[in-house]
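What follows is a single chain, given as structure tokens, in the form predicted alone.
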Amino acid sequence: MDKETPSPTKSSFITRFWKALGPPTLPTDDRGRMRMVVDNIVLHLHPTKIPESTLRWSYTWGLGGLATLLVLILGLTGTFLELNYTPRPEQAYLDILALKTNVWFGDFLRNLHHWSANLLIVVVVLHLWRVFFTAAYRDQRANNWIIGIFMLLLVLGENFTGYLLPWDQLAYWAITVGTGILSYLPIIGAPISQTLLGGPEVSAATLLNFYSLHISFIPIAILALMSLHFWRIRKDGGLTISKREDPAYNTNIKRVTTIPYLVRRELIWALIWMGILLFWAALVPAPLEGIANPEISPNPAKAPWYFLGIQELLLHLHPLIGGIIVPILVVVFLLLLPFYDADSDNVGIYFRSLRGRYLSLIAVGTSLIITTIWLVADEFFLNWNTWLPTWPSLVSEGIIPLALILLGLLILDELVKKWFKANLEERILFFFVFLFSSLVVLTVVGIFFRGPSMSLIWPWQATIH
């Protein structure tokens, strides 16, 4: 009696499964050439070997790779949506409705595009935080940090221009509020705003301008900077690591080949996030209100969520100060950061040191308390117009409050230096965390705690009229 054929093991089953999903069998020479092409592409972006310690998820969290994946998703879904969209007010909204009802998977792809675009903002900001917290912007990497800042601004611009394209009430009035901030820029503000809008207000010309920027100029600029960004990372030797994790200084740390160790992890990470995004897009529809109506303004009319921190500032400071000067100062601060925070001893170490971790936590707590107190005080108690009725509003509502805020920051800096014996590097860390935490507070308040007439309310009282 013949022996029973043994059942295949789990590993042999998985091997056959992957082979079945793989490319068709090719002659050896063709397979070798294909693999060589793939390997060259991968090794064009990564060093041939990397320190084994950099494979930890907790070091980079895969944020750069996730941002790249999201850009690819947005490019593919955006191309499909472009084929089913007409940038004219009388047709744009109908095309969006047609995507939901008449185009196979149209609504699903629009959802995927929308949520990927919003997630890209979050991921790029988190990536910027990771680079800052590991001091990976110093020395020769300063240029790449600057490139990253401009890419963040372009991502915001890409989301902002795409926000108008559905031509619904939410988009129309959000863009009206957002572009209105530009008009407060002296001399050149009004011309820039009118050029962007194609006239004095949001109109058909605005839709065409935003559509052109969204599908051509901004994406081309993002792809160009991404290429330069990848090239700089490769030229600078890959990820920034500390000396204790660098094989050149620590013989206990070994190098491993990028293929397959790093590539396998990147593939797993990409598949996980693809699954999450596909699941989310299938269940959660992208927002769509009624068709845009310039005659009916929602109450409150809010900017897109990523600009609500700036809109919140406009309620407490003169528009020129809150909407133009403060954002410019923040961007300049970020651009100059590598040049006055140049100590390279703690490069590659999260939060620089153990004391840096404590200072970061203290900065978050301090920011939550101080920013909340300031918002409430300015809402209910501070009234600069009443106290200084004959003064220009730029002075009473702008320069004086800004001067008091800067004075408070200087006092806080002296306290951090005195109480915690913090050096320059630790103080920069403290204020970076403090300012970003304040921006988060302003954004959260703008999203959840502003109701009709932009008055403070509790979230469960929120209604839009």
Given for the second form:
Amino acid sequence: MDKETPSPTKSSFITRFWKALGPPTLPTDDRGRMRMVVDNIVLHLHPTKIPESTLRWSYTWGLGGLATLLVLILGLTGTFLELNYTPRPEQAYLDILALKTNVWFGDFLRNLHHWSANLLIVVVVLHLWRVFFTAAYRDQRANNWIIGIFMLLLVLGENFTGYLLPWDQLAYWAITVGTGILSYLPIIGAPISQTLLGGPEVSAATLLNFYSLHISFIPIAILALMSLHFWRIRKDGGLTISKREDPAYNTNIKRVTTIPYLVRRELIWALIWMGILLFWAALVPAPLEGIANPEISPNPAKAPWYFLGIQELLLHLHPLIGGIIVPILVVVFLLLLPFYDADSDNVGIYFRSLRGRYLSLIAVGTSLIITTIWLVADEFFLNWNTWLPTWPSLVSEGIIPLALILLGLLILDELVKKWFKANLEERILFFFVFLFSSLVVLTVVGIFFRGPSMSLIWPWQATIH
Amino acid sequence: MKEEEKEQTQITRLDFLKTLWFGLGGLVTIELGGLTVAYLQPHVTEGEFGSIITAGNVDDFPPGSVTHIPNGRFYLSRLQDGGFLALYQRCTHLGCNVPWDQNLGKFVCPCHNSQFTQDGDVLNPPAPRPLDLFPITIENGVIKVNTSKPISRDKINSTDVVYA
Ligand code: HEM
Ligand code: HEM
Ligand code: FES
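Having seen the form predicted alone, please provide the structure of the form predicted in complex with ligand HEM.
In what comes next, the whole complex appears, and the chain from above leads the way.
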């Protein structure tokens, strides 16, 4: 190469210009490929080589990667939506209508943003499950678990603030009901709600606040935590490796170069999902109702679907308990998990063991039955308020039922210990599955089985808007 | 001065400076924190809702009637005995607007089916307390309602009612 004197006639100016700007030629040897990973700003998030077993699709299900893709799509579509959106009550709804009718591909862009946002919640929760079920959160990985939980909360916050922006009836009342929960928080609840809403009710100030949160505060926080998340994965020595697959743990693992094995998979996965999302956004319009009317609450007024599990709880428990205490308990439970579930023998094995799989199935079944029975019983038979008329509703509708529920869970735990001879790890597994199955039941009931005035109905009785 | 003493004074001086820096750092943090909180406070603009609203004359409201006053966001409820209540239209459960149902003779919240009597008392949970009140003053038969601050109450009370 060196000996060849480059003659100007050999490659034209345009070819040389293109070469300088264009993509680098791909190396074909391992050393070159590893160099390229180190030298490239995007690729260097990866290690140069990775254990082959972590590539298995049915290990990660590509969920972390898909979440990353969705965040990037949301950032890009969101930035473009900003160009056609004004955060003022008299203009916001008109802007959304204009997006639908006047702006080239405006409707498509909004649909893409809307569906990616909703899919992101599902994907992040599934990712959390995969991390839990493979016990990939032990020892130093507890760091990333905690970072992850904050990212989950931020993603929920981003969805919630975005929900208000179209300023239609759905948005206005979902945010009214959603922020109404805050007023039950003693002492600090009212000032927080005042500050967040910029006044006593959802208003122009609220829209501006939520807009700022939505397009700068929260996205910046998500981006920062994502960088931390990726950096931690590398510091933790890459993804977890199952001991079962690699008996000589960490000493004799088969490693392959990131290019092409990992990067190729990531690109294909991203392409598949971009294909799905483009079709989805082209075919299914994001919902939009009439312009927000602060005078008339629609019937029923539901929170966004991902909060309907909590809203369902609110129908059964005092808002301080159902809307604040229980969610905080759940988040604390999740944050503490890696420190109790610390036996590191079965990392990387789904459901810990074969026994774990059966136990998880049993947990799903028990949860479906118990949660459903409790919901129906509470709706029709349990009437704490009339049984204890002189007691404050915080006690009769809140503390007593909560205490009974916790007592029930303790008894269940004893039974699991007794019948299945379950150790601590298996009991944690059981309760994780039980808890999330209940959340799914509550959410499904909230979405499909609640009709006008929040009465229980069959889904096919629902009036279609 | 002896060598030891000197050392001691030097250490305390160092400690003093350290404490000073930490103190200053803490002070700056508190100041900036306070500024942020103050900056985020909602700016109250004197407008319709939040000021004193003139609802009308006493005679405009027959006993047993409930009248919506939209710009004050409340219902003027005149009880059978002629007393007045100004009930904030916001549901005490989670904040939906509670419409008055003339046929049923009660307030029914569309959101989670809380129900209230004409004097705002809870007929049906989940609402944990009666509808909030605004203070009423009646001068020369003209009803004025101060909507700047809703009064929340745990139980209804006969002293809530204002007579002409
Ligand atoms: C994790 C990231 C994000 C999530 C989960 C998210 C979620 C949402 C949701 C649910 C909506 C309501 C969509 C609708 O039903 O119409 C929305 C709207 C909006 N978002 Fe985002 N968003 C994200 C990131 C961003 C970013 C980074 C920006 C801008 C820099 C942005 C700008 C907007 C704008 C301008 C709207 C109003 C237009 C509309 O409603 O379609 N979003 N977002
Ligand atoms: C926006 C949200 C998130 C993004 C973009 C994200 C991204 C990723 C990616 C790309 C990976 C590596 C590939 C994979 O495991 O699929 C990963 C791994 C991991 N994530 Fe997340 N994640 C998010 C949320 C979460 C949440 C909610 C948790 C848990 C509470 C979590 C905990 C972890 C842990 C512990 C690992 C390491 C797994 C192992 O070593 O096997 N992440 N994440
Ligand atoms: S907001 Fe009125 S019942 Fe829930």
